[in-house]
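First, one chain by itself in structure tokens, the form predicted alone.
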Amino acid sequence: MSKGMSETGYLSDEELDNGPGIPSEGRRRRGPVAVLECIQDIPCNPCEASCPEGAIQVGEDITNLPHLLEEKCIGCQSCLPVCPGQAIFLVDESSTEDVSRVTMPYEFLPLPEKEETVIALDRAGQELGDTTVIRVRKTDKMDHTALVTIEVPKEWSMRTRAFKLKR
């Protein structure tokens, strides 16, 4: 068994596999998903106040973990930038074969533009290779959050969780 996140300060994959906020395989093969990698037992609901579709379940006790409805999710990115944790992606495996999208709440600067190569980092920021960017969205709204989406390959998109600029 893998250390956690206690330990290492990331989660690990096993309890990623037990996290409510995981949407299965085909799930994220339909179209774009939210993926909630929240585990701890904090009191923190805004997930769940954002989202527009009630696919995103705290309950009454805000300390519980939020739970996915995967099928009510559209992919719409409203949870991404309230996480104050940043605990929240968007993955979407259904574009090609080989390629997915994963979009990422990000708050330094400078930002990334459309179109740059920069390099993608898994949970323990380690690199996994060069990706391109293909959208940075940033609104008043989304209060200093930007969402960047970058394309990688099918195999890193539940893997990737941050990047790197190569300027």
The other form holds:
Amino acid sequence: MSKGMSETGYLSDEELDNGPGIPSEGRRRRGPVAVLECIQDIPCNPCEASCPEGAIQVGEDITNLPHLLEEKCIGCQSCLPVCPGQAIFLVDESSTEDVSRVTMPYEFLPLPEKEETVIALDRAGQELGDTTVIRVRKTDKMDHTALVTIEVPKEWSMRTRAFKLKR
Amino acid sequence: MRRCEMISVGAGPAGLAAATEAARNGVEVLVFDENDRPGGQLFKQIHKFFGSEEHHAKERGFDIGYGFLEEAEKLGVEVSLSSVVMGIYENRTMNVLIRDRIEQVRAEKILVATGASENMIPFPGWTLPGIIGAGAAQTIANIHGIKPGENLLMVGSGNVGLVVAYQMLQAGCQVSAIIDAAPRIGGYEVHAAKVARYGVPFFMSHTITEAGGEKWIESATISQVDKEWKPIPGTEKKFELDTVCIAVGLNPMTQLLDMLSCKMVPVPSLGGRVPAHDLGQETSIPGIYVAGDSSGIEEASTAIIEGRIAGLAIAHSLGYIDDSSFLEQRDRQFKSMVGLRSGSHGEARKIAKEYINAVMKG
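Structure of the form predicted in complex with the partner chain, given the form predicted alone:
Everything in the complex follows now, all chains and molecules, and the chain you saw is the first one.
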């Protein structure tokens, strides 16, 4: 088994496969869905309350891991900016083209602009390659956490978790 | 000599929570803080907090701080800044250095919510400028808006190390690595993931062995450690950098309590020697209460709850709340604490606090 998150700081493939918040490939192909990369029993539950569909379950013990009920998730992104651990992403693999969309929280300035080319990074910060920014959202309710959507080759959709600007 | 019902020494999360809780119940409260602005560490915390809604989860630390200040003002709590409590003497009398004058004040009840100080580790070159506490880096960047350095190494992977490393990235610094002598990351893994995805490597089972430089730190050498945390020769790695941040834990600031000969208990999981206290946060000296990091290192959200419990206990003992209302309100705070002191990060603190309460009972 490869080294896990407690040694490297990022999820191993095994941990990703076993996470209770990770949607199946079938669900990802049907449209945008939340990916909850939270596998440690820390006391936290804002994601549960943020979901208008009841698709995230933590339960009374707030150290429980968040479970994703993937059929209930409508991909609305409400949970992304409220996660203090920035551990929630939105993945959309529904395109018939060979591309997927990944939405992630972003707390750096300057923000990228729509259609800007940025470098996709994986969980370990390794460069995957150039990608295009599709959308940048920042509202008062999101409290300074922007959501940035980038378009990546389909095989990167479960690997891309950050990006860096080229400028 | 000025007299009042309650004094909180410290205007951090614990002190402000206690002050507002007591004031809401009718207690006349005065708060002293040696800093020139209130809030303790809250205003440095630019990240969103964990917990539940009742713990201010998903709010940023400084916003929680503003909330407390607004509430304190509304309730008529007097906050005296640049006020150093020099000592607490018999009959709960204290001398306070307020800017350039010394005042004597006496209170019915005193809360010591003085927080903590950062631990340091010595190594060759550790006194070079540029080697700072992670808390100092946070103050420089988040309070004063200045980059502490261009390229830094973070020593310590607890939540302070992880959160500050992320904030240094936000400030535009390069973070060469986060190292820790322990084999596993000490803080929340999601905090680690936030820096890992921007390419910051973690070197676990590593310690800093040397800092080089003439007038300012120019390099740092790290080595892998064996099971007894001794550096293994031949495993050295050298980083060119201008800043090292030390985040190797905190210890409770208990000088005022020591002066009063409060009963102290050594509890490593709470940061060292901590004052024994009961379920209402009262120490072995009647009328002297403690809350927050000065009663054992935890986090801001637990400090706030401990502060509220102390505020309620003080209001109750001064006769502002009747027994049943007090127990009901205190129970609500206990329930709120349960989640924060459970799970792999909280369980040890829960056991340690129960031990301290048991020591207090005798």
